[in-house]
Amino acid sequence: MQRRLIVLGLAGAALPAHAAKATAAKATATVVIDNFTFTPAMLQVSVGTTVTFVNHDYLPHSIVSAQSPPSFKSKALDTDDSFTHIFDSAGNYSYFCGLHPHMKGMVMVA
């Protein structure tokens, strides 16, 4: 009986820190597409960031990784449309726009 005690003891300590795992939120983050530009032109974020891009520009665009082949690649984007993409790796991710290849931005994973 003293056994199962301590076998139901152990289980329910490890029970807050397994639930405090599954509530974390995760990192997001936002750039802007807007008059040409992408804002912030840099940013900086922690590995498994999920980055979302949105179109506030009057034309489409589209987000390309620099990297070949791309690492990441969205649709055009019309007006307010989004894409988001999770960065899951330590790095640094140079994208442009697919329409308007003078638009550039990086992303900073560390």
Contents of the next structure:
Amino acid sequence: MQRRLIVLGLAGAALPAHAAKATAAKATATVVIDNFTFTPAMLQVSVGTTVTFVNHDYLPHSIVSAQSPPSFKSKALDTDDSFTHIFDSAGNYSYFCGLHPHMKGMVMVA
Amino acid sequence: MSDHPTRRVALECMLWAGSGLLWTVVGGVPRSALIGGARAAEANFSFAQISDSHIGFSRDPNLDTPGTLQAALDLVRAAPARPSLLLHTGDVSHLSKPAEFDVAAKLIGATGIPTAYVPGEHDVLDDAGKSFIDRFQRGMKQGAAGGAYYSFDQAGIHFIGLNNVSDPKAGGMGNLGAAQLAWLAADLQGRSASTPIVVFAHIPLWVIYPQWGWGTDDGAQALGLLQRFGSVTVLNGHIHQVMQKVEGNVAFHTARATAFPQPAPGSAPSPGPMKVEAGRLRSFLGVASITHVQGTAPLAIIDTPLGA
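Shown: the form predicted on its own; wanted: the form predicted in complex with its partner chain:
Below is the whole assembly, all chains and molecules, this chain first.
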């Protein structure tokens, strides 16, 4: 564990300019819901990105992390309502609609 | 739907046209016919089903969901065999808001007909269904605390209200869950196979169209527990259109909404509200009435549209 931390620390030190740039830009991304579908269904973002989910359907939807317990969960989003979540650590985050669970999506954070 | 519906679309719409349906439990076997039919006179117990009132929804094609709920209730009250019981198969509200629940409770309560409710996914937002249970299932002995499922007996029929909306799984459809299935098994244990059973739940217990989540993942397990009974009627909502089938001793039926129609499976890009021609909305909405008659007769379920 300790060894891994050291390696990560070195990698971080090697990329200070990059990291600073990403933070300054405050990366954002959007997932839209149309016709009971998340688009894009697979979203790739960098660590720290703020992702906004917007519902354009006439029926409400929600965003629920597929992890147990859910690591993020929105309230029901009525037409044109949105939900934002900051993905601040790397990983693949599956989510689904809490009203229509056949609707699925994923945010890949690297 | 386009501004210029094709003849085929118009014909498909006709399939859903109508709003009243009389159910008769003949010899413990429910059958349906047109409200106002002669059979109502010979009935000795009748009940009605309403569904998907979505109070709070106010967009095309329905800006007045309280008004269409009221129209459905008027139809129930006008039935020649006045129902002794009303079942609401969920999505009472659109967004689980107290004001939406208030409107529905007031309109339905004004009928004076005792009403048994199960929740739809729109009724259990944000508080896991607590406010729905407190308001609409008061006096029902819960199968499990906060579970929103229960059973009761009336007129010789065993009614079972199930909840398949509170425990969704990623990628899944409706879900009952292990605890509810265990309760159902216990609830049915020792009950005579000749007891007529009516199961009501929001999402169809049979798989209609998985691409739109129209089914219940563990519904087959529930139906397996009901297999030994001679007469089982499964009443659902959620899909805002009439569909039915008979499988062995089990008759399945989904009710029209009182709020807005949804498209036939796969006939549209999504199950969102179906736009209808101005002035024709009410022909897509409706209620179902069920009447119990002592006697013997073969199973027959017939949907009859009232209007065009």
